[in-house]
Structure formats: C-alpha cells, structure tokens
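We begin with a single chain expressed as structure tokens, specifically the form predicted on its own.
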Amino acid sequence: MKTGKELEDMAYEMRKDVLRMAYHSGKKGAHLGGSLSAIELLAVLYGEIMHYNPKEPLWEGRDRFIMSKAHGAMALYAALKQAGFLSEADIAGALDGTSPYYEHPQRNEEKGIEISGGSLGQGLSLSVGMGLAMQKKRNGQSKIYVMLGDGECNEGAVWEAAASAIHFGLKQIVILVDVNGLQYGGPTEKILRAGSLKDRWSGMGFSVLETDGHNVRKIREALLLQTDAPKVILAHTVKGKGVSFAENRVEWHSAFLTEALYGQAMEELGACRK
C-alpha cells in the first residue's frame, strides 16, 4: 500500500504532465480545468487500487478505467504514465498534431486506453456491455471504474445506464463522478439544475458515497468501502485545480497556455510541493 504521501506526490507528477500536454497543444488549446480537477481520483485508482499489468495489457483479470468524461483525456495520460503504459515520449508528444494521444482518448488497450471517447453520456453503457461480458465469461474478480463529469449527469443516456447496472446487479461497476460545478456553458446548475445528485443515485439503488476528491486518503477510504449495492463516489473538486488562474474558472474548460501562463503555472506547483 503506498502512503499519503507518495499518492499526492504521484498526483504532483501527473499535475506537471498535464500542463505540459496543455502548453504542447498550442493555440488550439486543451481542455486543461476537468483534468486538473480529476488527477486525485486517477492517482489514487492507477497508483494503489486497480488491479493491471502494462507488460500483459489484454490479461482478462485486469480491472478496466473508462473515462466517459473524454475531456479529462490528458489527466488519464498522465495516469497511463505513472502506471508505465505509457511513455516519457509519449507524454511529450501528446495533443501536438501527430501523436495518437488526442484531446479525446482513442481506444488503445496495448496502451491501456479501453474506450474512445468524445460525445458523453456513453461511457456508463459501454461499462453494463462490459460487466454483462464479464458475467457470462465467469470473470467475478475484475472491476470497472467509471469517471463521469457532474455535467455529463445531464445526459439522459448515463440514467438508462444506472438503471441497467442496478437491475443486472453489475456490482463491479464503480462510478466516480467528478462534481466540479462546471460545465463548458457554465455552472452546472445554471445550465440544466439537477438537484442532489446523492438522492438521485441512491433513490436508483446505488450505495452513494461523498468525499473530497482532492484528498487521497478519503478518495482510498471510498473506494476501498465495500457496499452491499453498486456503489457511486461523489467527489467534490475543484475546476482547475492547482492553478491559480484556472481555478474555478469556466473559461478554462478549454483554453491554451501561453509561455507566460505555463511558467507561472510550473512555479505554482512547485512552490506547493515545497
């Protein structure tokens, strides 16, 4: 079991991977807030609980990561990186035009990338397709963890899931949802209100969990929590995190880094480590 502190430091790695993917884009810009607000949840996952072997990438037994919310692609990168799917090469190269690590993930599972993503809501399903393939394979030891973005709850195709996952009791499903209270339109409330996300995930069935998505050690105890249903993490972030310009900031969905933004951006993250 890592500790804490290799947990957040693997985070604080995964942090600069991302920044530099973000500034190699260039003026077409990344979409830099969501990635920022998932990297604990990534850290925490890819660095002490899924079960994977990059040197035997299609074993059958591996739990799968599917990030529905597709935008969060550079912090599942910076994951694969951590977990050596993935190279220093790679990192460098990625969102730059010519490498196949896009602003979206393309399916790759030699690389560990399960799904291509881009249009949401459709993450959740392709994971009920997985968990029932897992059924009639006799596979009762692999998990499937699921990242939706608190404004991809909008989708009307992640409720139609959820009830597929409760009514096939697909307990390997585990669903993070990355409450950031930001969507590309604004706030989340704003655009289409949802009310309690809690009371509509455990009104389906699911056993709903709360914790703050920025803290490894609540995000381990959550996921190590065994429940008697399906079991959800709401894990409350924040957009941008890490940066000071980013933070909050809905403008900073999608944007581009210039010298300038990048350089403070770096300092930023190493004086906090400091």
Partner chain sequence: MQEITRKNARIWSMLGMRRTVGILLKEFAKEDRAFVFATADMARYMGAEDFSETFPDQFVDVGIAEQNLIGVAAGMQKEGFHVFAGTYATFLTARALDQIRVSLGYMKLGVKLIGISGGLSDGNFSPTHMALEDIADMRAIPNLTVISPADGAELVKAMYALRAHPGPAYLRLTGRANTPVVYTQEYDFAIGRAVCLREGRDVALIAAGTMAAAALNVAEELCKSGISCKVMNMHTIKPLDEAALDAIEEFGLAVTMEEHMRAGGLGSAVAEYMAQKEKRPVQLMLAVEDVYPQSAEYEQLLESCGLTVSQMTERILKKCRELGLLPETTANCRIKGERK
The other form holds:
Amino acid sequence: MKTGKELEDMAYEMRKDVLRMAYHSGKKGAHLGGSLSAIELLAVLYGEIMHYNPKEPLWEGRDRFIMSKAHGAMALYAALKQAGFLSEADIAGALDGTSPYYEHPQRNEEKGIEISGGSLGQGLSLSVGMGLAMQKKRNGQSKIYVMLGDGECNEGAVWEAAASAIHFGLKQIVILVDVNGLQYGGPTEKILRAGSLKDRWSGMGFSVLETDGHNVRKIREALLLQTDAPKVILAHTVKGKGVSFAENRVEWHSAFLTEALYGQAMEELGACRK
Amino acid sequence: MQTLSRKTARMWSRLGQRGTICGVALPEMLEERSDCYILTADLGTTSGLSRVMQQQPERFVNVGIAEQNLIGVAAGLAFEGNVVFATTFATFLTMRGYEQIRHNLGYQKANVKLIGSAAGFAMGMFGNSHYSYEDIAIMRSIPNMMVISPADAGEAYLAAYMALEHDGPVYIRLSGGLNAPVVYTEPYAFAPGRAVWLREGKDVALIATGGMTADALEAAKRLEADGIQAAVLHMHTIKPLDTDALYACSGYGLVVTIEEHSVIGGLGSAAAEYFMEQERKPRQIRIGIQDTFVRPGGHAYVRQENGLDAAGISQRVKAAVSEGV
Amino acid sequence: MQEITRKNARIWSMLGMRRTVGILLKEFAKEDRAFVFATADMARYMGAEDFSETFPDQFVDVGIAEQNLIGVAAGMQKEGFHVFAGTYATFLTARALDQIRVSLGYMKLGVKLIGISGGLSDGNFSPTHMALEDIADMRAIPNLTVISPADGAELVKAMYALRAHPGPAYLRLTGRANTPVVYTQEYDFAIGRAVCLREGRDVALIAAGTMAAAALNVAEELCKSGISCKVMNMHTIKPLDEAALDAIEEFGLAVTMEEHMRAGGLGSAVAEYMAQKEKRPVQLMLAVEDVYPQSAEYEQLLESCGLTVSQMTERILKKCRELGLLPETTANCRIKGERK
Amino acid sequence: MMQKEQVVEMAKRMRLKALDLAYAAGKTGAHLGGALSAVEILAALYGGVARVDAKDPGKEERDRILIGKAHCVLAYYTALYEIGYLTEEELNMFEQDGAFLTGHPQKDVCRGIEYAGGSLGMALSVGAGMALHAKRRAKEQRVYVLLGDGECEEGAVWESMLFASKYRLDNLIAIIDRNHLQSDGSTLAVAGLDRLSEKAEAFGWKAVCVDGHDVGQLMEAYCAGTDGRPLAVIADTVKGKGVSFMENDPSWHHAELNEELYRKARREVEEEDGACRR
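Got the form predicted on its own; could you also share the form predicted in complex with the partner chain?
Next comes the full complex, this chain leading.
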C-alpha cells in the first residue's frame, strides 16, 4: 500500500505532465480544466486501487478504467504513464497533431485506453455491457471504474445506463463523478439544476458517497468502502486545480497555455510541493 | 438586417460563420421579432451567444448537455407559434437527437432551425468524435428538411435570415472557424435552392458546397495556370437541390463535386442521383472524405491530408481531365 | 445448421423475416456460449419470446432504451462476447445514431444490429414505425456493413455470414409474414457479392430486401413486352458489389428498387458508383419520394408509394419508351442461362 | 367540466367504445391493454379538469394534452369523441383506409391532437417546451403529458425531467400510466425501473401516487400543489383493466379481438358497476 505522500507525489508528477502536454499542444489549446480536476482520482486509482499489468495489457482479470468524460484525456495519459503503459516519449508527443494520443482518447487496449471518447454520455452504457460480460463469464475479480463529468450527467443516456446498472445488479461498476461544478456553458448548477446530484443517483438506487476529490486519503477511503448497492462517488473537485489562473474558470475548459503562463503554472506547482 | 458589403464581409469573416450567426444575426433577429427563440445544449458562450444571453435572457434557453431534449423543447416552443433556432456542434446536434429531428421536424414539420457548428473537420484536435461528416447524408434523407451549407460568413448571415422567414425546418451546416476566407464581398441574390455560378470555364465544372467553395475557386485559378478552364458552381442548398443548375452542367465532360463530408450520402450523392437519371450527363468525380475515420489534427492539416484543399482538388481534377480525354 | 429446402423456405416465408431471425438466434446461442442476444423490449416481436428462458445467460433486455442497448451491446462485445442486438429498425438506427457511430463505427466493435420492420411493413403504426432513412444513416457511418436479405432463406445465409464477420454490421429485415420466396435451394452467399437472379440484356433491375422478389415479377411482366431484364439481388448495400455493376455498363437502363427514401439508399449508392464511369446506363430510382406516407396497411402503402409490381412495371415501360428501348418484337426476351 | 360521477360514466362509455373499435379493426388487431389501463386517466383529465373546448380547438389559452404512450389511442380517441372533438362517424373510421385516426395519432390540433405519437420518450420534452412558452408569455395554460411506465426507461424522459425542474415548470404535469407491463413482460423483470416517485422527486419534481382507476383520486392529483415544481402523477393501473381475460396479460398489448371474446368483454364491462367509483 502506498502512503498518502507517495500518491500525492504521483499526482504532482501527473499534473506536471498535463501542463507539459497542454503547453506542447500549442495554439490549438487543450482541455486543461477538466484534466486537472481529475488528477487525484486517477492517481489513487492507478497508483493503488486498480489491478493491471502493462506487460500484459489485455489480461482478462484486469480492472477497467472507462474515461467517459473524455476531455480529461490528458489526465488519463498522465496516469497511464505512471502505470507504465505510456512512455515519456508518448507523453512528450501527445496532442501534437501527429501522435496517436489525441485530444480525446482513441481506443487502444494495448496502451491501456479501453474506449474511444469525445461524445459524452456513452461510457456508462459501455461499462454496463462490460459488467454484464464479466457477470456472465463469472469474472468476479475485475472492477470497472467509470469516470463521468457532472455536466455529463445532463445526458439522458447516462440515466438509461444508470437504471440498467442497478437492474442488472452490477456491483463491479464504480462510478466516479468529477464534480468540478463547471461545464462548457458555465456553472453546472446554473445550467441544469434539478434536485441534487446526490438525490438523483440515490433515487436511481445507487449507494452515493461524497468526498473531497483532491484528498488522496479520502478518495482511497471512499473507493475501499463496501456498499450495499453499486457505488457512486461524487468527488468534489476544483476545475483547473493547482494552477491559480485556471482554477474555477470556465474559459480554461479548453484553452491555450502561453509560455509565460506555462512557466507560472509550473512554478506554482513546485511551490505547492515545498 | 444588414447588407453585405466589403466591410461587413471582412468583419464577419473574422468572426467566422458561427460567430456571425450567433453573435450578429441572432441578436438582431431576437431584437426584431418577439416570437424568435434561441436554444443551445451547453454551448452558449462558446457559440458566441453572449450578446443574446445578456440582451434576451427570456428567449435564450440552455438545456444543458442533452441534445435530445434540445430538439424536443425547440419543437414544443415551435408548436406554440415561435421560430426556434437550436445550435450546438453539428455532429451532436444531428446524430444525438436524430430521431427527435425526424419525428418533430421531419414528420410534424416543427418550425425549428438547426444550426450545426464546426461541421467537417473544423473541431481540429478534438478528434473524430467531434468531426461531422455524415450530417448532410442523414439530414438530407429526412423529408421536409432543407439543408444549407454556406460558403462564407456573409452567406451564413443571409441563410439565417432566410431560415427565419422560411416556414419549415432548416438545417444550416456551418464550416470552418474564425478568419474564414471570404467568397462574397458585395450584395447578391441569395435564394434557397438556387445555386450560384462563381466562375466560368469550359473544360470542367467544379460543384462545391460550404467552406470548400473558397478552395474550389482557388483550385480553379491553379488549374487555369495548367491550361484547364474550370467553372465553379456554389451549391449552398443541398436540399432541395438546384436541378436547373445541374442540368446546365450536363454539357460538360466532367463535373467534380467537392465537400467536407463523406463521399457517401452528401452533395456528391445528391448530384449523382440527379445525373444518373438523365440521358445526357457528364462523368462525375466526388471529392470528399473517403468513408473512413481520419487521423485527427488541426483543421488545415486534416483537410490537406484528405485532399480537401486547393492543391488536393486541382491535382485530382488535373488527373481526371487527362485520363478522361 | 438450417438448410435451404423447399419446406424450410415455406416455413420461413410463413413466419416472415422477423420471426425467422428468432430461430437463428436460438441456434447461435446453443452453438456458441459467447453468443448474446440483446434487445430493447422487442424479444417478443423477433421470435425470441422463449429465448430468455432457454438461454438466460445469453440474453440481455435493456428495456425501452435504445441508446443504452448499443452501449451495453458494445461493452459486451468488447469483453469477448458475440452480440446481436435487435429492435425496430427505425428506433435502433435513429434513436441511437451517435452511439452506433462511436461504438460500432469509430471503435469498430463488431456488434451486429438487427432492425425489424425495415421499410414500410409496419406502416399501419404510422410513420414513426416506418424505417425509411435507415440505409442512408447506416451507410454514412464508416466501417459498417449493411445487408438487406431478399427472403427467409437469404436471411439465414446472411446470419451465418454475419456470425463469421468480425466487423460491425446492420441487418435490415423487410416484409411481413408470408414474405415471397426467392430461394428454395442452396446457393452461394457472400457479403458484398450480389446475386444474379435472372439474366437479361436490356434493363438491369437492382433490388434489395423483399423488393428482390418483386423485381423478379416485374422482369416477368416486362418480358411480355419483349424487354429482357437482368435481375440483381444487391443484398449487401455496403460494401457495394462494384464488379457486378461494372457488368451492366452497356445496358440501356438500370432500375434500383427499394423501400427507402430516395436520398441515401440503394439507388443513391448505385448512382454514386456509376456516375464516375465513362459508360453507364440511365438509372431509374424507384423509392419513396421524400415524403412520409400516410399511415396504412403494407400493401396500400406500397401502392401509395408507387412500389407495387404493376406500378413499377408501368414506370419502367414508360422510361423504356422515352429512351427508345422498346424492342420491335415481343419475342425472344429470354436469354440463355437464366434462372427462373 | 363534469362531476366525478359523470366522469365515471364517461369512462365506462369509453371502455365500451374502445372494445367496439378494436373489434371493428378485425384481423389487424389493436392496442388494447395499454388503452384500457388509461381510460380513467384520460376521462378524469378530459372530462374532469382540463380546460379544453372542442368548439374552439385553436384557442390559445387551452390546456395542452400530449400523449407520449401513443399506443393508448383507443382510450385517447374515445375521450376526444366524448368531449366533442371527434364525431361518431370519424371515430368509427378508426384504422380504416384513408382515415386520419391511425394506429398512432397524427398531429391535428383541430381535432384535439396536439402531438403525433408512436416513438416513445419524446413528448415530455415537447411538452416542456410548450410549458416554457406559457411561462415566458405569462399564460395560464397547463401542459399535461401522458407517459407509459415502460416509456420512462428512455433516457430522453430524464433529460426532460431535469430540464422542467430547472425551469420550475409547475404548469407541466406528467401522468405516468403505471400498468407494470411492457412488450417483453413486467417492467420490473425487463428493466427494473422501480420506485418512480422517488426518482421523479430526486430529479426535482413533486410526485403524487394514486389509484389510476379512481377518477376522484386522479382529479385531485392533477390539481395538487407543488411549490413551484413540475408535477408527476403516478397512476397505478392494471393493463387491460375491466376485461378479466386481458388484465395483466402482456399478449393483449396488441391483439385481435374475435367475436366471442368481444361479446364476453363487452358484457363484463357493462355489468361492472361502480368498482371504479369507490
């Protein structure tokens, strides 16, 4: 088991990688905000919770990670580097226009990327299918961790899938909602406030946990907790976390990191570590 | 409503097609008409609707990331006598709510205008999930739907006003991003279903739609240098198709359709459907995306890789002309 | 393994394609433990009402939730199952279009989609239940194979072929119960290879789905006017059999026949390919003319769309007259090697 | 507007007429089960609370009634007939060649049909759009949308739920005909979408559960206060209600009614007295 400090170090490395990728992607800009909010969640998953083997990427008994909010791609790539699926060179070249690691990930199981993404609201249905497959194959060991955005929960397709995950009793599915409170159009609460997200998930029949999505210890705790029904973790996060000028700023959903800002961001990260 | 001039053309080109419709045309329309609504699925600010959101909050609706509901709510408002514009990225707009479009707009003729932004490869690095190159095919197959793909921002502006006046569903497919090339710099007659001859030439007719029209014009210039006289026909309306203009092409030995869309089901297919039923007809080549998901990259890069720029078009036409003779 | 015999052909015809498909689904489930049938509340309409009891482990019903159907089917396929997913053609293809695009087209997960009530056959339930844009929609998505079998026997053939086919596909079922029979004995079926049902030299009739049987009848009618028709069963609409189309370059007229909107269907696919050729016949597209027909019984719908055998015969005759293709004598329209 | 007792009578006439029409449709068959479950729901709505006027069908202030579960046409058309939108002659043309009363309704505001049906999961969004229009124009009208319980499995329904809640559309009323059966069997077995009221509340709606064959309860529920929230009336019903051999049998979702069964069914409904009145 890793110490909290080790996981935090890992998150730190990942955040740096994300900034690097964003910077190298150039003027096109990159999805910085939603990648930075998901860092700790991915660090705990890949650093400690999930079972996988980069030398045998297709190992049947592996845990699956499904990045449904695919604009978190850079966070995923950074995690896959920590996990040993991607190399330093892969990260250095990602998003540069010629690398196969695009702005939205494209399915490549050899490299640990389970599904293609970019069109929201589809990952949970895929997870239900995978969960059913495991149920039918009596594969009781693998878990499926699926990450949704809070804005993504506007999609009706998410609720179709949610109802069926409960109906089929798929306890191997663990849903992590990156509740960073911001979507493309503005604050999620403002765009589509309807009851609370927690009520909606529990109304559908899930066991819902809420946690601080930047606290590795609390994330670990939530992931390890046994629940009666399939589990949803509402991880409260900050969009753009760790970079002062991007935090809670909707325009950093996808934006261009200039050299000056890149320098500033890296500096801030470093300062935080000390 | 403003008129097209050198000045507005330049200004709007900077805003791009989406910026011109959402930031210029729609705010004007909502000001002028109290029965006009604009809806989006989480792309208010991104689409350039900030002005509308501030000035007309009562007739701006953001349904969140829920495209099926976008179409349904738009139809409900339309059934109550309003003219409703609905906008988001072309691929999610047309595909995610496709059956709702079919049922409410096609079958029940709800007076909704769909504005699909960033069609083709305009989403650049966002990749295949965000590219839209099946939208013409799927929108064209729905009865009662008008399908328009403007050449530049000025034409997008005119198309939006036409849609406002037209009683029935319209899909406006927007190409390109900011700083798009200008095709029209002065007022001209824009009418749905009436194609525009932009250039004359006796050897080959290039029939282009959307942002590709500017490239077709550029390609025609290059071909001229090689001694090939290419005419350019801008087919801004793909449905209903201007068959008179196509008939006028039947004297050519070769026509080339050009679109930032799959070669299946789009402008090329619509033209082929027409030509094949005629006795006298030219040979037709379809330039478009070759029925495949592509390697993503910047907009210009992907277009170039797929032969969808002036260089690619002129090469292809040159080869076809020389092999045809 | 189902065999094509006169008797079986009769049974399949009686059941219609949508119930015949149930027989195959059960057979596949028995033979292949990794086979899964997934549906959105439509098992009962697909001759599979007992499927869930017989093969509970190989059955998934997601309820009335077509978008989820595609996601679940794709997820299972990804984990190594062989998934066939079926419901009404129009809901399957239209409601879940983006899901099909991403999971099947883009990710190439080899789910096989089965759309029942393709075309006009359930038109008494109103245009909502008519699938008239499905070929256009599915054909536009890269990597999808699109098949519309001519009759029950060909459905059987297509199902076997699809089981062995690794990529994603859309299988469109047309007609009601008592579908006309085209095949009563074994024949070679391969995805992407059209079948010539009748040789001829003047007019080529190109049809898919139950229209193939109608095309044979039309050919027989036209024969009375001395017109010799070749009949091609273009069961695979994508990928299109280009070689088969190359063989009709010299014909005076090619007629495409389909229960689908004119835009984007079989006729459109043929036009796309033929338009680039130096030599090609004139094409007549017999299809639904870009309107939603009024709700009615199947036969009446065919009539209101101009797609009955006699109407199509008339339209072709008229075209032949315009093109000067009518022969002087009505004798000798049959040519060697044709099959009836 | 009618009193409760009159509505009960109306419901009975509707049920009988529905059987007549199904019988007349002959071998084609008709959607019976889901129509009979919705008879009281629609009687209480059209007869009891809705402000609609067949003499002035296009009146702007009318309540809008949209039918999502369009396979209930036999109850729908008979209700429209009862309150004068349709003549007997028109009604009797049901599913005949060239008739406008088809297996799923086609939009025809003059005859009280606000929205075409046949594809599930769409009407609530459209109703929400209409309700939003009324709100923004400060109009009084309410929008009622009838949904099936199976229909609620469509994700599009939940998108509309979120939307209506956000815009506080308290003039929008979703009525869910909870007859517990769908095409492939019981709703619980097929998709397990249970505890609908809890889910509706979680999505920001006010939910009220009633006996869907009790017109008194229904009429009261339609007018329930909601504190600014949209209202979901979950009406517990029996598919095929009123005809013993159809009740709770999914095969009567769509089926042919032969003469013998028709007579039996009619007799049962005629003899039924006040069981629905309570």
